[in-house]
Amino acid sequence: MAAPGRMRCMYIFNRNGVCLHYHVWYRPLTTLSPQQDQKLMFGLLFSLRSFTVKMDPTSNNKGHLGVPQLPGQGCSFHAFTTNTYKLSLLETPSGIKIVLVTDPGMGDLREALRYIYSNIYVEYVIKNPLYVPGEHFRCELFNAALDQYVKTLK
C-alpha cells in the first residue's frame, strides 16, 4: 500500500457513470460492495455537480437541477473535506472524472490529478492500443506509474 497515512483511494469514471478504475490504497473499513460503492460515489458526483449549478451566484441562467451539464460549464466544484476524508475531483472536457479521497490535511490537488490524467492515465491507458475506451481496465504500468507518484504527494 503506498503512502497509507495520506492516500485513500481513487476513482476514474467515464462520461457515462462507468467506473474505469478503482484503486485502493488504504480503507479500513469496507461497508459496501465495490459496485455499490462506485455506483454511490458516481452519484454523489452527479448531485454535487447539479447543486453546485443551481446555487450559482452569478449565473441566471440555472437550468434544472439534475440536468447534466457540460464539463467547463457554469460552476463546478474541486474538493471538498470532512473531518475524516478530503475528496477531490478533476473533470476533463471528455467527461473523464478523476476523483482521488484522501486524508482531510490534503492541499489543493488540481495539480496532482492534472498530473495524474495526462502524464499517467494517458500515457499508460489511452495511448494503450490493447484499451477499448469505456471499458474498465487493469494495468500494472498505470498502477505502478499512480503508487510512485502519489508517494510525492504531501
Second form
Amino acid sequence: MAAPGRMRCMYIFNRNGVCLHYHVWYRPLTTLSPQQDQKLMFGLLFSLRSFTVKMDPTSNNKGHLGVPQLPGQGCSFHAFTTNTYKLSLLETPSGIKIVLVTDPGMGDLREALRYIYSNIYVEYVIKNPLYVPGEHFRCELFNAALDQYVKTLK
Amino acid sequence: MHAISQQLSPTTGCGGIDILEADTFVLRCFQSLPGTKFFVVAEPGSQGLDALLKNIYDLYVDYVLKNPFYEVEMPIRCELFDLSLTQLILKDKAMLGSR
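Having gone through the form predicted on its own, I am curious about the other one (the form predicted together with the partner chain); can you provide its structure?
Once more the chain from above appears, this time first in line as the rest of the complex follows.
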C-alpha cells in the first residue's frame, strides 16, 4: 500500500455554498454522509469567517456575528490547524472557496492554493465549454493535473 | 466551532482547533485536561506562543484555581492573576525586543 503523503482531501465551493468538487486522497475516517459533510464544512468556514472579522484586533468591530461577509471584506483567516489535520483556505473575489485538508505538519499553502486556482481550476474547468457554472463538475484532466501538482507539494 | 472541526477530521483523535491563522492576527488555543480553553490573539509570525500559553496556564492554576474564594466556571476577578499576567506579557515583550 502506497504511503498516504500529506494530502487528505479538497473541497471547492462557490459563493452559494454549492460544493463544486470534492477530491479525496486519504481519509480513513468519515463520520457523515458526503452532503452533510460538505454542508458542515461550508457552515464552519462561514462561521469562522464571521468570527475572524469580529476577533480582528486591528479594526473597530462594526459588524454583528452572523452577518455574511463579502469576499475581501474585513479580515479573513487562511488556515487553521488541529492535532490531526491542517485546513487551508483560499477565497477568490468571485466567491470560490478552495479548501485543502492536509497533514498538520504542512507549511503555508496559500501559494499552492493560488496555483491550483489559476492553473488547474481556471484552465480545466472554467475554460471548459461544457462546464455549467454553479454545478458540481467532474473532469478527468482536472483530476490528473491536480494529482500531479499535489505530488510536488512537500 | 471546536466541535465541528473535530467532526470534519479525516482521522480519529482530533482535539479541535489549535491554531487559527488570519490576515492580521494569529489565534492560538491551549486546552487543559478538564476542558478549559485558553486563547491568545497575537500578531502573525509570533514565536513562542506555545510556551506563553503554558505559562499563562501555570498562573491560572496558581492564582485562580488555588484561590479559596474563586468559584469554578465564574468570571475571574483575581487582582493577583491580572497583575502577574500583565507582568508575564511585559516580560515576553521585553524578551522579544532584545532579540
